[in-house]
Every structure is written in C-alpha cells, then in structure tokens.
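Given next, in structure tokens, is a single chain: the form predicted on its own.
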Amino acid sequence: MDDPDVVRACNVDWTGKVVGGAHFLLRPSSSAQLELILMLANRLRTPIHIQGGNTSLVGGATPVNSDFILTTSKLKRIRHFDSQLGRVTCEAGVTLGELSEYLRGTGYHFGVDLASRESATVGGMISTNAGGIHFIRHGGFRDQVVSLDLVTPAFGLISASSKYLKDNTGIDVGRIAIGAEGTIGVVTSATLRLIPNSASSYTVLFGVDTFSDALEKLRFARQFATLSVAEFFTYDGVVLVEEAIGARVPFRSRYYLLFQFDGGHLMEQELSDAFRNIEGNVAVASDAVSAKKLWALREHHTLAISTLGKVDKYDVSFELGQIEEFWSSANKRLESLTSSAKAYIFGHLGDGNVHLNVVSRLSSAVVDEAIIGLTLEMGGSISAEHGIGTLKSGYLSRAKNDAQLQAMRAIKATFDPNGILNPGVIF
C-alpha cells in the first residue's frame, strides 16, 4: 500500500517525537506471505521495519532507516482456545483488548495488562517483552509465552509451536525473539498461557506523605498472597488527571498507592479486617464501578501529562530503596538545567519500574543525558519494559558489557545476516 495518508500515520511514533520516511506499507495476511516478503527483502538487501500497534515510546516501531513498513495488522485470527490446559493460540496482530474480549466468559484472563490495551498487539508485546501492571503476580510477557512461530530472513519460518506442556527437545529457538524488538524475525503467532479468573477482586487506594510510608504499606500488602497489583503516583500527577478527565481523588496526599488483590470471598473479609485498623488515608472499591474510578487516577497519567506540551518519557527500574533517591536526584539535575522543567513520576511500585515524564523546553538530548545518565550512575536499568528502540540505542554500550553486546550482535547476525530488519533499533 502506498496511500500517503495511511503511510504517513505509520511513520510517526506514539509520542510524536520520532518521524520516519517510509513510502510503502506491507500488510501480509498469512505466514506464507510474510515469509515470501522477507525472502525477497533479504535477497535484495532491502530494509524493512516491523510494526505492531505503533505504541512504542522509544522509537522502536518507527522506520527511520527503511522505505518499507511491515505491519501485522491483518494477522488477526485467534486460532485455538484450550479450556483444559488454559492456553490460547493467536496471531501477532491481535490486540490485548481483542484477546481480553475473546476470553470474556471463558473463566480465564490473560496475565499481562497495559493502559494501551486497545492498540498494543501480541506480536509487539512479545517483541518488547511487555510487563504491565500484574507483573508482581504473573510476570512479564516472556512468562506467558508457551511457544511461538517466527519468520526470519536467514531461515524462513521457524515453527516452534508445541502442543505439549513439557517439550525440552533442544534449544527453544522461537523464544529468542522475546524482547528482541523485531531485530531477528517477525512473530506470526503464539500460544499463550492463561490465568483462571478469581472469584472476586479487591482494590484499595492508600495516601501517604513519605516514600518510606509507601514502602511500609507495600510490605504490609505483600503479606497477602492474593496481591496482584502495586502501583504508585503522586499528587502533582493526579491533579493533571483530575483536570484532564474530570476525575476526583478522594483525599489529598503526597504519594498514592493503588493495590489490587485477586482471590475469593474469604479474601475480602480478611482484607477488610486488616485494612480497618490501618491509619491514614484509604479508599476501598466496593464494586467494579468504584474500582474503575480508582484505576482511572493511575491509567490516565500518560494522557494527562501529554496535554502540557513536549514530554520526554523514561521507563527505568531500580531497587525499591533507590526510587526516592532517583526522584530527588532527577529533580536536582533538571533544576540545574532550567527552572521551567517539571517532572512527574508514577509506575509499578511492586517491581521497581518507574515512569518518569519530563515536561520542558530543553532538547530531548539534554534531558536524556540527565535522566538516563543518572540511571546508569545509580546502576538502574535504562529500559524496564519499553525496550531500547532507536532513542536509547546510543546508551546501550554504557548499560551492557562487551561480552553481552558481542553475544547480541552474533544472534542478530545469525538470524538476519544482511541486517534488513529494523535497522537502527537496539544496535
């Protein structure tokens, strides 16, 4: 397809910061078509950029060095649901929202959930090893993948699917693609494990004035095996959400903690008894409607912050005891650069994954060096769940040692010897 309006939309990343120059859009509707495309591209040494839902925040889905975009938007079939083993097999273009809707009423749900669920695709989430809000209970996307099919320039279709729960017949080649950001092959389908639905869900919003209090509340919540979600955000951020969507926070605190517990009805009584004696601000969702209102305060942060202008977004992770130091040091560095910068912090407290959004008139390169540089100095990870993409590729050599980089490049060269897939991404 070469419709300029359609192609133009695929050339801009979600943040609007990265703009590509591709002129053609390829939309295969089967693994066979995709295999043919990669075979020809590899023979002609024609770069191709792979795109799922185009929700990358690091330029990973934007074709800055390719004239062709290959999208999985037509690979939409959900092929098989196994109610006995709790597994589903679906194609790469199925969105998280579509998968969740398909599973409605089956007694199962998927273990990864993201705010971008209506556009994020299975293939894209596999390629970035997406984490999401339930990481502390169910792990990341890597933990949900039973098997997958992968089309590569060097080997064509690698069908790694297996109908068995236990299959240790050599190296699981397909799983190498998880987190590889489309640099070694294109995921066409995957078999995913599912989670049995809980009898009930219990959502609690805490308000605390110090980060040490936040960590103490997390320690308290972790004593319950049913803890599924542990999120945090600040008053500055929630004010923006209130203005953006008309929501109302039930109390004012410096830090907010959003916990979700998934279990049975006995769990509800146990938690109710435990929380009754906790001092401080607390709001408990008694039904799905009130829980949705509490969740809106967290999930609309990205939307609300984007209304302020240019935003530089950082997805980093630390040991829990380092988060407050990072927050304080990041503000000091920004203040040393300009008095007009404003930083907002929120994220997944349970696993140490922090989302820092910086609103300023500074160049992105200057802010990157301040925030990513600080993260590296503190020994944190410069990418907790969004990947490296093109925006962080220049920092990879500071985040990984030479042996790790050599191994990555060797894997890339084996599956994509002519370097046609996602040039500029990661490497």
The other form holds:
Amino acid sequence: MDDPDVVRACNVDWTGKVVGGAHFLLRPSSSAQLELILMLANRLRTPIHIQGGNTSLVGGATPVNSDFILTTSKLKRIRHFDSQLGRVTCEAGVTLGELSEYLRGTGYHFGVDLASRESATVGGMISTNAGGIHFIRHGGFRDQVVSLDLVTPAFGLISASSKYLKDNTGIDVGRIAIGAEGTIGVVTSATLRLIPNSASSYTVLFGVDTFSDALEKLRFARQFATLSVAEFFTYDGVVLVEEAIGARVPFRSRYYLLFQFDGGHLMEQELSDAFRNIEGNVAVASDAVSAKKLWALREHHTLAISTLGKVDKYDVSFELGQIEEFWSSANKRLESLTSSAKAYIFGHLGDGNVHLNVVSRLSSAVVDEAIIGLTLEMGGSISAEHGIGTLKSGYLSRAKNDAQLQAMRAIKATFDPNGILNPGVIF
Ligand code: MLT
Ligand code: ZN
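Same protein, different state: after the form predicted on its own, show the form predicted together with ligand MLT.
Every chain and every other molecule in the complex is listed next, the one we just looked at coming first.
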C-alpha cells in the first residue's frame, strides 16, 4: 500500500511531534504473511517499523529510520474464549475497546484499561507492557499475558501459545517480547488472563490542599483490598479539562484523588461507613453516569493539555515520598530556564507513577535535560509505563548500568541479528 494519505497518517505520532519518512505500508492479514515479510526483510536487510494503534507517546510507533511500516491492523480475530479458565486468545490488531466489547456479557473483563482504549492494540500494548489505570490492582500487561506468538527475524515464528494455564517447560521465550517495543519480534497473537466482573463499583473524588494530605488519603484507601484505581491530578490541570470538554469539577482544591473500588455486594456499605467521617472535599458517584463524569476529569488531561501547543511529556516513577520533591524541583528548574514554561502533573499516584507535561517554547532537548536529568539524579525511573521509544533512547545509557545494557543488546542481536526491526527504538 502506498496511498500517500494513508501512509502519511501512519508516519505521524499522536502528538504530531514525531514525524517519520516511510513510503510504504505493509498490512499482512495472517501470521503466515507476516512471517514471509519478515523473512524477506531479514534476507534483504531492509528495516521495518512495526505499528499497532499508533498511540505511543515516546515516538515508539513512528518510522524514523525505515521506509516500510508494518501494521497489525488486519490481524483482528478473537480466536478463543475460555469461560472456565477465564482467558481469551486474540490476534495482535484487536483494540482494547474491541476486546472489552467482545467480553461484554461474559462475566469477565480485561485487567488493563487506559484512555486510548479505542486505538491501542493488544500487540502494541504487549510490546510496551502498557500499565493503565488498574495497575494498582491487576498489574500491567505483563501480568495479563498467559502466552503469545512471536515472529522474529532470526527464528521465524516462535509459537509460545501454550494450551495450558500452567506450563513450566523451559525458558518462556515469548515473554521476552513483552516491553521490548517491537525490537526483537512481532507479536501476532496472545492468550490473555481475564478478571471476573465485580458485583459493585464505588467511585469517589477527594480534594486536598497539601501533598501530604493526598498521601494520607491514599494510605487510607489502600487498606481496602477492593481498591482498583488511585489516580491524581491538580487544579491547574482540571481547569483545562473543564474548558476542553465543558465539564465541572465539584469543588476547588489544590490536589485531587480519584479512587475506584470494585468488589462484592457488601462493599458499598463498608466504604460509605468508612468514608462518612472524612472531612473536607469529597464527591461520591451515586451511579455509573456520575462516576463517568468524575472519570472524565482525569481521563481528558492528555487531550486538554495537548490543546496548548508543544508539550514535552515525561512519564516517571518514584517512591511516593519523593514525588512532591520532584514536582517542586521540576518547577524550579523550569523557572530557571524561562518564565513562560508551565508544567502539569497528573497520573497514577497509587503506583508512584506521575505524568509531567511541560508546555513551553523551549527546545525539547533543553526540557528533556532538565526533567529527565532531575529524574535520574533523584534515582527515579524515566519511563514508568510509556516505554523508551525514539524520544527517550538517548537517555537509556544513563538509566541502566553496563551489565543491563549489554544483556539488552545481546538479546536484540540474537533475535534480530541484522537490526531490521524498529531501528532507533530503545537502542
Ligand atoms: C495517562 O495516564 O493518561 C496516559 O499515560 C497518557 C499521558 O501520559 O498523557
Ligand atoms: Zn498513564
């Protein structure tokens, strides 16, 4: 496929910041076709960039060094649903939204959820080990994968799709692809673990004026085993969301915490008893519609901030006690560079993972050095859930030690000896 409009759309990332130069789009509709393409590309030493839903926020899906994009968009089959063991086998191009729709009415749902659910694909989310909003309860994508099929340049199809939930026969080679960002092979299908639906759900928004109060609320919420979401945002960010989607935040506070609990029939009573004596700003969703309204205040941050112009995005994780220091030091560093930069912070506080978005006229390289530099100095992770992509690859050698880097390169060289897959991503 070389239709310029279609190929152009696949060359630009979601933020519009990273633009690739590929001229051709390959759309295999079966694993066998995909295998053939990879075999030829390997023989001809032709770089190929793998693309799922093109929702990467670190330039991971953009073909900056390849003339060919290979999209998994035609690998759409849901092959098997096992209601006894609670698992589903589907192809890489199925989106999270399609998977959720398929599972509706089965009594199960999928353990990972994120704002880009209508575009993000199973293959892409496995390759980036996507985290999302339920990480605090169910973990990331790595925790959902039972087994997967991987096509590699060196070995062709590595079918790691075991029929069994428990299978300890040797090294589980397929799992190396989880979080490898498409650099060692292409995930073509996977068997995923499912979560039984809960009888009830309880969503509550708290507003507090100090960060230590925010951590106190989190500590309180964490004592409940039913806690499945612990998200965070600030007044500055939610004002943008209000403007962008015409929503209204129920009260004004400096920091907001959004909690969701999923559990049995008795859970609601237990939680409303527990929260009754909590003072300050609290809004409890009375039904699914009001829960959705509270959710919208958190979920639309990325979209609302993107309306302000060039945004440099940082996805960092720290110990909880370090986050306030990171936030104030990041602001100080930006102030020392320019008076016109504005930073927004939001994210998955319960996981110690916050997203810092910087709107400024500074070059991205200067902002990167300030924020990624600070993160590294504080011993944090420079990518908690978005991956390294092409945007953070220059910092990998400062984030990992020599032994880690050597092992990563050795794995890459074993599976993709000619370096044809996703050149520029991670390495
Ligand atoms: C989120 O948590 O909303 C996503 O990771 C997106 C973002 O960081 O902008
Ligand atoms: Zn996130």
